[in-house]
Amino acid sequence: MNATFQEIGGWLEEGESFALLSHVRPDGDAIGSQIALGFALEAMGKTVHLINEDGLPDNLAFMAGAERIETPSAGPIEVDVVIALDTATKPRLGDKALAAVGHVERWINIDHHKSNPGYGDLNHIDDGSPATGQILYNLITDLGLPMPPETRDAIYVAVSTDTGSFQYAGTTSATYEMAADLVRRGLEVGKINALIYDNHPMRRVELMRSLLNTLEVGSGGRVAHWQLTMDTVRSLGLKPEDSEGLIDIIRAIQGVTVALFFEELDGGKIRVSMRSKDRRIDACEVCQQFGGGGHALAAGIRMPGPIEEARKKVLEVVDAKLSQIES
């Protein structure tokens, strides 16, 4: 059962020190959620560590408070409470991060992924929320916690990036009302949006050109997919965050129902990102067949390679799902 905000608030009041974690290869919702809750807790007089296995992505370095994101220390971190944010399964926090806080007895898990099994002692999983950042906005405002400028701006970045700049189906009236409140509190929308969406390195453009050369559209124009190999990663000097959001380019193709991004990782694993424009093709259900998960319209997998075999297996399942809704 979901813990109430009041139950979570009790632990926040009682604890004096906290470690806030988010998933490997963090995105705007992950880092934004850490900064948002972290600075609210610090304003309450708490000691806070903001830890991510992979550290801070370059594309989010503009955020106020981002310099506080740190990689796990070699030894244990002594805190009263661990808070996992925007992370569907505990292993996604990373081995080093888990080793640093594994001895801590109190865990809070706040997330919006429908595949989250509830691995905390207190869990608040709202898969109807478009972003973990919006859950934290509700938590902070409902409990009357402080909202310093770092928290305010980080909530906006978290929600904006996870909703495609307020475009995706999960965006609700409450999302817009939240944004309006953040503006009233002093958020500079134009400045923040420019830093999020109009501030990409040239290598991202080179990546887009490379991906377009691999683009395939099949299943009668309903499935679009492209791939990124390690050779391309090395030749362009890419960073993990450089591909963030690019799948939306092929998702937007007229007639496409499912978009897939296949990416080679070090060690032979394949990362698969899936987007669906039809709730009858549940991306989370497809990805769970391969050990992944996420949301109904956006989910992911990490599976064994090679990339050709991974692509074949996933496309077969997607084609079967498409056939089912047509029959």
Given for the second form:
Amino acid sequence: MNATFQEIGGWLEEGESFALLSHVRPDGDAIGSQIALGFALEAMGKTVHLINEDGLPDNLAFMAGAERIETPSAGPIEVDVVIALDTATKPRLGDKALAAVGHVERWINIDHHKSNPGYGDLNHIDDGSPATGQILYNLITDLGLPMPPETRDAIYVAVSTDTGSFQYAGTTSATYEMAADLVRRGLEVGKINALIYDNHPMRRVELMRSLLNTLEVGSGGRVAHWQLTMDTVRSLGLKPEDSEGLIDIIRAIQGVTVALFFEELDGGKIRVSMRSKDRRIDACEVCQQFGGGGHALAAGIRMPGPIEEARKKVLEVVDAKLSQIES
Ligand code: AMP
Ligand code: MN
Ligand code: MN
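Coords for the form predicted in complex with adenosine monophosphate, given the form predicted alone:
Every component of the complex follows; first up is the chain already shown.
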């Protein structure tokens, strides 16, 4: 059962100190949500810690307030309330982060992944929202919480990145109305978009070149997939965030229904990114079969390697699903 904004607001009022967490390999919605709610709480006079297992990725370092993102301390963090943001399952908060806040008694879980089981004491899971940042916008405006510039800009980054620049099907009229309101509140659209989208390191383009060399299209042109091995990660000096969003290149191919990205991680696990363009192929459902999760049209997995094996297993399931629907 979802907690109401009023119930969550009660805990925000009562608590004095908060640890805000988001998922491993954080994206714009994860970090943006932390900064957005964190600065609103701080403006209310609260003590706030913004913690991420993997820390701040370089591609989000431009965000106002980004310097506040810390990796988990070795010892426990004493706070009244933990707030998990944009994180589909508790383990995705990361081992060190969980060790640091595991003893805290009050947990709020705010997310938009339909696979979120509701692991908080208060849960607000809205899978109709295209980004956790949009839920926070609603929370902040409904409760009349402060919206300092860091919060305003972070909400925009969260929602823009999770909607592919306001393109994906989950983008609603409320999303555009929210964006208009943020602009009215002083957001500089041109400036922030240039920082998000026109500011990639050269190695990301080298990565694109390398990925294109591994591209395979199968199932009668309906599945496109490519892969990134540790060798390439090392030789190009890649950072985890360098591949963020690149899957959209193969998702955009005419006739392709499913796009998959397979990546070798340090330690031998394989990270899978999946995108679907057809609601009859539920990416979340496919990924859940392998212990992952996400949304109907965008989901992911962390599964055992080797990469060829992972690729084969996932492609088999996708092919079977595709054969059930007409092309
Ligand atoms: P990505 O392909 O990494 O951009 O992830 C697509 C969506 O699926 C995001 O909303 C992720 O938070 C979610 N997701 C990715 N990997 C997992 C996982 N292993 N478990 C649950 N959700 C995931
Ligand atoms: Mn995310
Ligand atoms: Mn999200």
